[in-house]
Each structure stands twice: as C-alpha cells, then as structure tokens.
Amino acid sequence: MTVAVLSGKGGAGKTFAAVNLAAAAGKAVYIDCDVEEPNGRLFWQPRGVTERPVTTALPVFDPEKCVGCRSCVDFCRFNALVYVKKAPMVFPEVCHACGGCALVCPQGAVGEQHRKVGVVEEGNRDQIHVVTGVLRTGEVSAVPVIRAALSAGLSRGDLTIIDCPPGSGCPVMESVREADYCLLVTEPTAFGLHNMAMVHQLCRLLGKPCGLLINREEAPYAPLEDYCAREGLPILLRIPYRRQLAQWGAEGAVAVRRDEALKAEFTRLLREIGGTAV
C-alpha cells in the first residue's frame, strides 16, 4: 500500500505526519518527495547511505550537419531552444528533455548528452528504509529527481509513505500519481483551508481516496469543517497545538517514538487509512 501524504502550503505539518505515521507502522518505505526541501532527513538520520545522481538528456547539435532549417525551433513548445547566428542554442533550464528536437530534425544533427539535476539518497533506519530526492540547487523542475525517488521507493513493494511537495503543481501531480490513498494535511487556517482545498480536488481529478489530518489545532474552525461536511471529505485525525510537539520536531525527534498516546493515534490512522483505500 501506498499512501501520499500531502497539503497545499508548507509548514502545515506535512512532514510531521509523513515521517510519524512510518514510524507508527514500524515497517516502512518513506520516500521525501519534497526535493527542493527535503527535510525528512533529519529525523531519521539514515544509515549506511548511497547516493546515485539523477540526469536529464539535454541536445547537442552537430554543426555540420545542420542546415539551418529552424524546424527543432519551432516544434519546441517549452521555448528551449534559439536560432543564433546559424546555429540553434538551447536553454538547458527550460529544457524538458522530451526529444522532440532530434526526432523532427531532418538531417539528423540533434545528439544528446547527460546533465545532473539531482541525486537520490538511500538508507535506513531501524525498519524504515529512507528514500530522498534532493533537487540540485537552481534546476527549475522536480519532476525528474522525483520520479527517480518514486522508482527507488516503490520497487521495495513495503507500506510506502510519500512526503510529497507542498502546492498543487506538476510535482505533487507526479508523487501522488502511484498512491493508494491521499493524507490532506491543514492547519484551521483560512490559509491552510484554500490550500488544501486545491489539493483535495487534484486529488479528486485523479480518482485518489482521501482523508484529512488537522495540525495544531485549539478549536475547530467553522469554515473548515462546513468545507469536509460539504465536500464528504472525513477527518481521521485532529493534532491539538502543544508546545512539546514544537519543541520535538526543532530536536529533529519523531514524536510518535516519545509519546505512546500519539503512537496509538497514528497507528489507528494507519488502520483506518488502510481499510479506505482501494
């Protein structure tokens, strides 16, 4: 089983609940999807770590076969490429590697060579085998450093949690596509509320079953709950705001491994999560 855990802003508690319902499950996979900010990392602080990079193929373009015919120009939609004094000139930062470029060219002038976006990290802890994809520091899409992650992590065939990225972007469309079921992390939050109701309809747009986590929560919030009543989206769990939660997570400690009611929590989510998806 598979379970994406996910929210439409950062810092509403997705990591925390990521890493703590692996830990409530004891045998894990948990793969940090979060690439440009992969920060489950520090509360497991995996061991025996490899590390593998992850490439792109970026076009190279033979000059003497080129005849200046324009026509990987026009055909690139992502606006990658330019026709500079005879020659075509590629932006590798907005290049998206589909190899469109080489299979329109007519004289056969467009080669490809390899460019590192990323690599992904492997090790573990305990049971929990940790999978991180870590974005190389200016690349402008995920996409490439996560589907390698996913590859690494699902291969396994284990429970499998998935820290996805915040927002509703192409990446999370990209972590959340392989999941059995999809955790909606929010903070009652007018904020948290739009956010996460952007996720809750991607995930709808992609047949995912759902369940929502309510983080730091004082009191209920009315516009919150009109919105899962309305929407037939169920609350599985409400994490009240307390001081030693914020404290744990600043130590980088996995709560559920220090508070056994919290455990208890997590574990029953993890059941009924199980008996919801499909």
Given for the second form:
Amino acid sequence: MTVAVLSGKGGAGKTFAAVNLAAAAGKAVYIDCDVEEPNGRLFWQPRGVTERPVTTALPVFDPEKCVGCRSCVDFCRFNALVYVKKAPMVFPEVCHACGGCALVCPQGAVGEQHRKVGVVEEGNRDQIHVVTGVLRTGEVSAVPVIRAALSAGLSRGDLTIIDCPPGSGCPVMESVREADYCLLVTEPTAFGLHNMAMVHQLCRLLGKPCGLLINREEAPYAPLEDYCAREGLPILLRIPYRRQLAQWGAEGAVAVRRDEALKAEFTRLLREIGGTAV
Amino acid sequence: MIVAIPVDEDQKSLCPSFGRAPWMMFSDTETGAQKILENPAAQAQGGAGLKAAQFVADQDAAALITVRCGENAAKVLKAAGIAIYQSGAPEAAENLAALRDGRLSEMTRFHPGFVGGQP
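Right, the form predicted alone is done; let's see the coordinates for the form predicted together with the partner chain.
Zooming out: every chain and molecule, the one shown earlier first.
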C-alpha cells in the first residue's frame, strides 16, 4: 500500500505525520518528495546512503543543420525557444524537456544534452528504507527529481509512505499520482483549512480516498469540523498541541519511539486506512 | 526606427505587462506610420515574455518602451539588438514624443519573471 501525506499549507505537520506513520509501521519505504526542503532524513538519519544524479534533457542546436524554419519555436507550448539573429536560443528553466523540438525539426538539427537538476539519496535506518529527493538550489521545476525519487522507492516494499511537497500544484499531483490513499494533515486554523481543502479537492479529482489528521489541536475548530462533516472527510487522528512533541521534533527524535500511546494511535490509523504494521 | 509599445485594450495607454499586453503598437519614427497588432503571447500558457519578445523582434523593432520587462524577455531583446526604454508617461503618444526628445532612459532593472510562479 502506498500512502501519500499532504497538507496544502507548509508547516502543518506532513513530515511529522509521514515519519511517525512509517516508524509506527516498523517496516516501510519512506519517500521524501518535498524536494525543495527534504527534512525527513533529519529524523531518520539513514545509514549507507548512496546518491544518484537526476538530470533533465535540454535541446542543443547544430548551427550547420539549422535552416531557421522555426518549427521548434512554433511547437514549444512553453515558449522556451526563441529565434533571433538567425540563431535558436533555449531558456533552460522554461524548458520542460518534452523532446518535441527534436521530433519536429525537419533538418535533424536538434540534439540533447543533460543537465543535473538534483539528486536522489537512498539509505536505511532499522527497517525503514529512506529515499530522499533533493532539488538543486535555484532550479524552477521539482517534478524531475520527484519522479526519480518515486521510481527509486515505489514497489520496493509492502508499505510506502510518500512525504509530499506543500501546495497543490504540479509537484503535488506528481507525488500523489501513484498513491492508494491520501492522508491529509492540517492545523485547526483558517489558513490550514483553506489549503487543506484545496488538496482535498485535488485528491478527490484524482479519485483517491482521503482521511484527515488534525495536528496541534488545542480545541476543535468549528469551520474545520463543519467542512469534514459536509464533505464526508473522516477525521482519523487528532494530535493535541503539546510542548513535548515540539521539543522532540527540535531534537530530531521520532515521537512514536518515545511515546507508546502515540505509537498506538498511528498504528490504529494505519490499520483503519488498510495498511499493516509489523 | 521602429518602436514597439505594449498597449492596453484602449490601444492608447501602456499596458503594465509586456508579455501579456493585449496589443502591441509599432511606430516608425521616420515615416510616422503606426500599426497596432494583436500580441500573440497575451494568452500564452507560459513564457509569455519570451514569446512577446520574439514577436517584437520579428517586427524588426529597434526599440521597446515598456513599464516593466522580465529577465528572460530582456535577454531575447538584447540578443536581437533591441533597446529597452523605461516608460515615462501613461500614454503611448507621450512616450514616443519623450523618446524623440531624448527624455527616456534605458531600462536597467528587470524583474525575475513569473515563470514557475505556481508552486
């Protein structure tokens, strides 16, 4: 089973939920798709880490063969190509590496070069296989690194936990595509609810079953309770606002390893959504 | 010299966006001839600035007067040898007069653009 953990709003507790869920399961593959700030590894501190580069293709033009027909410029829907002063120009950060320009060039003047956009790290801690996507600082698109992290980690084990990026755009869609279940995480605040509702819509659109974890709850937040009742979103777990949890988080400790009651709660959640704990 | 100016729906006042301006005005400073063409980049999914810059270059413009311009578009315009001037007034006509009188200065600050703006 593959569970995606997402929240819309950043800082709601995705990594907290994903790490503790995997730790409660005992044996799991944990994939960090929050490639702009992959924090899961801080908790796991995986051993025997190997690193593989992630590259993306970029067109290169052979000036000898190019006749300036602009087929490539006209084809590119992202407008990553321009043709000025009798030479094609490519804008790497706009290019989506679709390869279309090479396909449409009647002169065979478009080749490919590969550009490193990040790395995928793999390591182990206890029975957790930790896969971490790391986007190179300054890169615009996280998608190639997310794809590489997923292809490294998916179908490696019975239970896979995907720690998704914040937001509800392309990187999130890419991260949840292969998930069997979406665990939404929110804080009981207007901001948390607003952004959680956005990803909830997205997951429903993609036909994924969803459940909610409410993090740092001091008291039930009526608009959130109303939303869940109205939209039929099951509330699977409520984590109270506790100083101790923040402290363990700051230490890089995995909370369920220090709190048996919390571990039992995560184990129950996992069972409820159809996953199994070792 | 042909001068390009991104203009709004009224086809008179400058559009603050270069890439997504609905119209592009091209004025020939020697003959006084003027044409207003639809900006093919206005509805682009992405890379509107790049496409608009390509369009301006294809119309053989030698100068562009604009409220603002992104870094990518500026690269294309520079490669095409097109001078980029900072607009000094809301109306296209006033800016053309100002350019003629040497009262416009070349743009030195370009915004990072909005490509990939959606997280």
